[in-house]
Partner chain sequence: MAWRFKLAPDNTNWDFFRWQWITFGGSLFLSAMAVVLWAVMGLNFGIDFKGGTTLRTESTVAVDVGEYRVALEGLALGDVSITEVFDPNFTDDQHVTMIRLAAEDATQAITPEQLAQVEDVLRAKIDPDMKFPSVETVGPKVSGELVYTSVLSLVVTSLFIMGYMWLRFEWQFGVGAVLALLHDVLITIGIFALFQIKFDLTIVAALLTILGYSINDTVVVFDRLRENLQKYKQMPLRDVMNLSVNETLARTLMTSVTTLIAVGAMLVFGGDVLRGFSLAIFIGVLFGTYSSVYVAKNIVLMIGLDRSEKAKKTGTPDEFANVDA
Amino acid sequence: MLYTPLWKKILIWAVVALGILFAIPNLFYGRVEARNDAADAAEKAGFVTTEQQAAMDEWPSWMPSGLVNLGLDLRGGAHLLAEVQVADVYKTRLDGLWPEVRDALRDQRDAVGSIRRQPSEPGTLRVEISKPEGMAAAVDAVKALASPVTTLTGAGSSDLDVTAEGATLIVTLSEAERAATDQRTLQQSLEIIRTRVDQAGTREPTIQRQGADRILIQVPGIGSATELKQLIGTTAKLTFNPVVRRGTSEDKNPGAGNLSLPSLDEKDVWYVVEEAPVVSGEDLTNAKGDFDQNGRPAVAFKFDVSGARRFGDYTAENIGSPFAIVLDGKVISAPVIQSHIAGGSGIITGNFTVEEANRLAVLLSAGALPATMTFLEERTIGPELGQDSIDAGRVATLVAAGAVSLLMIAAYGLFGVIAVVALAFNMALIFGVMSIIGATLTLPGIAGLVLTIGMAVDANVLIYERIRDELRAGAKSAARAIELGFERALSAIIDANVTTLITAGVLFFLGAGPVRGFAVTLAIGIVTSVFTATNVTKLIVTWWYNWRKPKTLVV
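Would you pass me the chain only, in the form predicted alone?
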């Protein structure tokens, strides 16, 4: 008799049952995916539409609903390679520095005379002084505005380089500050792109820095590269400005401190607004798609504490006055303030569709990109191509599984059948684990699955050959041969799979994109194949042996 403790039997079959349970949703991929999309959309909106409820009812709520995510090469989607124009930030920094430079030089007026900003290339600030003999004082005054660079590589450096050329003072960012600025700009761009893509509800996007100033963006499931560019490439700079007046044409002379901006929706309507906003999109803490009191799509927003206080104070002091909501230099709407708006929340109305309102909410929540981006590569991978890959991968997996099953049955008879049953459990466990952790299946990942099929029966081959060895060596009984076969094959199985697991770990941590997908599938397959070979197979063999009690054992 072969003996396995009851607790161990229960534990092994519980793990197998859970693996199968979590793998089942992948058999109903479209239905479960529609249910998940509807549930996510309802959660974000705060209410459930009839269509969403119908989609959610298609899959029982008590069943797991996790799916193996399909990568870009299987689902189809969009690929972009963007170059971030980091020099834009240099220009913005120096333009913002000009008022401080002007004030500092004014304090030295007796020494430097009058000052005048000169035209210059972006990223350089040139200031002409009327008394060149006072240039040393001018340089000292501007250098006093510099700050230390806070990065490790720039330690000991200041952020500004100040030089003189005749009567012209030249201010640029130092090399250390440019490097630090580039790093911050890339990191901020990555975070904003990731936020925008995540909030749009896409699955498993790949957003990675490439080189000094490029970002790779791959988003499965999105319709086209153009759609992706619209999602991540829009500036989405939001401000709330006091309205000075409204007109039917652009005002070429709106007055000092004012801007003349066109209306987004109203033809031939222009607004003159104060240049300094009361609050801006940087003060937003939340923005989401909503509906106004007439049931039209709108965007609900909420400010942080300081933004809410400024917004509340302004609305309290300007009841009856129009207030412009400006997005990317265009006036979305200019509602009249009807009452004091406390709490810092409100809605933006306009001629939005539901999709436009949700998209605007996503853009506002993520903030404005720090610099413009130039798209060097853009590709749209159609879902048909992805479906072809899935079909080819499915055929490859079935052929591999069929060939391995036939070989195992031919070589080991009944024990081969048991190995095939364990292999089926192994595949279910792989999909169950991938569904639980939300792993992404790519075309290389399918290759990892096929490889796992071969490796899984490798362990069974080792066990069965050890059992044969024990039988040939004259084991006391068939039960003892089985027991020794599993025990003595275990170390070889562990050694072989640990080395492969290390390789998978290296691929995961040093690789990217599809290589990582392959590493994830391979690593999960190694763990589950060892589990099924050494536990599930043994349990089935034990059950069969105790049931049939054969006098001789044929392996």
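Numbering follows the first chain given and starts at 1. Quick caveat: nothing in here was measured; it's all calculated off a predicted structure. Take the two forms, find the largest set of C-alpha atoms that superpose within 1.5 Å, and that set is the rigid core. First, how it differs from the form predicted in complex with the partner chain.
Superposed on the core, the two forms barely differ at V450: its CA moves less than 2 Å between these two forms. A movement of the C-alpha atom of R109 reaching 2 angstroms or beyond is seen between these two forms when the two forms are aligned on their rigid core. Comparing the forms between these two forms on their rigid core, the Cα displacement of E177 reaches 2 Å or more.
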Given for the second form:
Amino acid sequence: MLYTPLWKKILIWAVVALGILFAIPNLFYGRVEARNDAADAAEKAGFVTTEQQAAMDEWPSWMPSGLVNLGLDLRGGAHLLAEVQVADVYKTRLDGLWPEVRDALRDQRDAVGSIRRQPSEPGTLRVEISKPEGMAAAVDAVKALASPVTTLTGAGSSDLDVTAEGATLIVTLSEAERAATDQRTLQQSLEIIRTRVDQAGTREPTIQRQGADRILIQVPGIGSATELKQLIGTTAKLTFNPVVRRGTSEDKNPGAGNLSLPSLDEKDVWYVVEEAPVVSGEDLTNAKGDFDQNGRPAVAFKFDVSGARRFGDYTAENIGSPFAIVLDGKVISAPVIQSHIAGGSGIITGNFTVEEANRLAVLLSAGALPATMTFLEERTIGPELGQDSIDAGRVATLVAAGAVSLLMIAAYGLFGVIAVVALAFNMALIFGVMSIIGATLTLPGIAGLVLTIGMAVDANVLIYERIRDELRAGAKSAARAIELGFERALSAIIDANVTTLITAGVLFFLGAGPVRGFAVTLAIGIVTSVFTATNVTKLIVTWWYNWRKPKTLVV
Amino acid sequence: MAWRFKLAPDNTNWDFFRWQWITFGGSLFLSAMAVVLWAVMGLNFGIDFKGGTTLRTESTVAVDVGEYRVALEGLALGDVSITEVFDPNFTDDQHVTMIRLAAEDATQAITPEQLAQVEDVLRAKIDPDMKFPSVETVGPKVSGELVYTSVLSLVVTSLFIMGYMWLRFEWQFGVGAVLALLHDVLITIGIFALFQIKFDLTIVAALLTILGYSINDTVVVFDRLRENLQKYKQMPLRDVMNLSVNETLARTLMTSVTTLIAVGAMLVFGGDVLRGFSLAIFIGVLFGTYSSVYVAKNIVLMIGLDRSEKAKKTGTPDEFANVDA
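Next, report the structure of the form predicted in complex with the partner chain; the form predicted alone has already been given.
Shown next: the complete complex, the earlier chain at its head.
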């Protein structure tokens, strides 16, 4: 007699049953997907429409509704790998610091003499003073502007590095501050991209940080990577800058701290503006499409408290002079300040259509990307190609499973049939586990599945061959041969599969994109196939043996 | 005894070392040839490793590669390669090509405007209904990193496997197994160089899979060897090895055949997108089976094992092996 404790039997069959239960939704993919989409939409909206209710009724609520996610290469969509130019922010920060530095040094005029900003590489502020002997005072004055860095890793250090080089004072962001800034920049970019992609209403986009300065964006169902780039790549950086002068051509030499910018809609009009803005889009709390007093489309905006105060102070001090509204490096308009604008709200007019005004408002309220992005990798996969791949994968899986099953039955007879049953359970378990953990099936993942079919029977082959060995070696009884077979094959099975698991692990941690999908499928396949071969097969064999009680065993 | 389909006869007693100078020499020769081919012909790197853009075109008009080339001339695209894709799964009026555009310079791949131009020109001159089911661009910066991580992952996997083998067996087994793996991977790379099959990220995944598969095969032989070494303490190493291989031969062949069948199904029916991947695994499994029988243990025999009682007593490596063996 072969014996397995009852609790173990129950546990094993429970695992198998759960695997099958969680795999089932994948057989009704379209229906379950429609239900899930409807449920998500209803939850977001807070109420349920009749269509949503109908879609939700398509799949019983007591059934699991987790599905294996289909990767971009199977569903179609766009994939972008963006690198955030974090150094952009250093430049903005230091340019914004210049007025403060100027004022601080102005207070020390007796010691440092006259001050002039020097052209410098981005991310560095160079200031020349006319009395080099007052450098110590100058450094101290600028250092006083620094504030401590508030992150865990950078605790205790200051955000600015101030050094002197002859008569030139050099201000840069400190190492710790740069790290903290990078972190913030990435976080902000992620949030903004998420907002913009969500507005496009696509399903399950993947927006992930990757490495120090990269963001991976995968959006299923979108037409092309170019479309996706347009959606997220619009910088929409809005600033209000003081105007220095107006000209008819680009001013090649606008002076340190100034920029020469073209007008958005007037031909051959250029403005020289101060680079440091009075207020910028980040100070906006709200922006929406609106109309001006003449009924033309416009964007109404409102600043937060500090933005409103700065805007109010500036307009109070500069009545009669123009200031420029700059969007993405172009001057939308440069109205002359008529009066003190308190309260911090206003409208931007330009030659907008209603749609343009609305779009601009959306972009403004979503916030500007803090830094520009370059795209390192772009992939577009059409939905038809994905469907073709799924179909081809299905055929390959069926053919592989059929052929392997035939061979197993031819080689091991009844035991082969048991191995095939275990293989079927194995497949169900793989899909079940993938659905539960929400793993993504990719095209190489399908290959992993097919490969698993070939390799899954290996554990069974090892056991059966071992049973044959034991029979040949003259085992005391058939039951003993079976027991020894399972027992002695175990070490080979474990060793052989752990090594494969190692490669799957490396593939997962170092592989990119679809290759990871392959690693996941392979790893799950290894674990489930060891489980089914050593436990499920054993239960079936035991059950058969105890039922038929054969005198001799033919494997 | 009921009828059974058998890949290997029962109770084989073949001497696997008889032709060892031919088999082992052949392996050395093939590995060396693979390196030479790799060095001389180079690998046909895909955009993953070289940077650039690939477009897959699909049209109902039969493909004339020359026409495509003429159409794209004058766009100043630099290096353009056009290949027609065949697959038994295609319908009769499905004509597919892959167009590869080399990376423009060190920073930027093709611009969206250029891409739109390419699509427009092909639609205008070849087929107004042409579809572009996939367009992929990889910048040179990323492609460089991908080369690095690929090499790294192969090295790291080999080291991990060697370490595991050392823990579970003895270091000689680890060395033998890893050199055998290297042999399989090298020959697969050599075949890719010889036929200039596109070598991209999925092929690296395939190579890693070969590592995993091939070691699997080798481990089963070694596991039996370890067991037999305990059982037959006086038998010469060479004979124990022969015995172990003979005992596991049925399993080795059976598993290799089932895997080859599965991978073969993928090769034929899995679609052209995965063809290179399937091919690499197919070749790798073939050589992996061969090397687990003919290469790995020969190396262990050459290094030699310390089988004295002293080694057994002080030899810590074996203690791990006894845990559940």
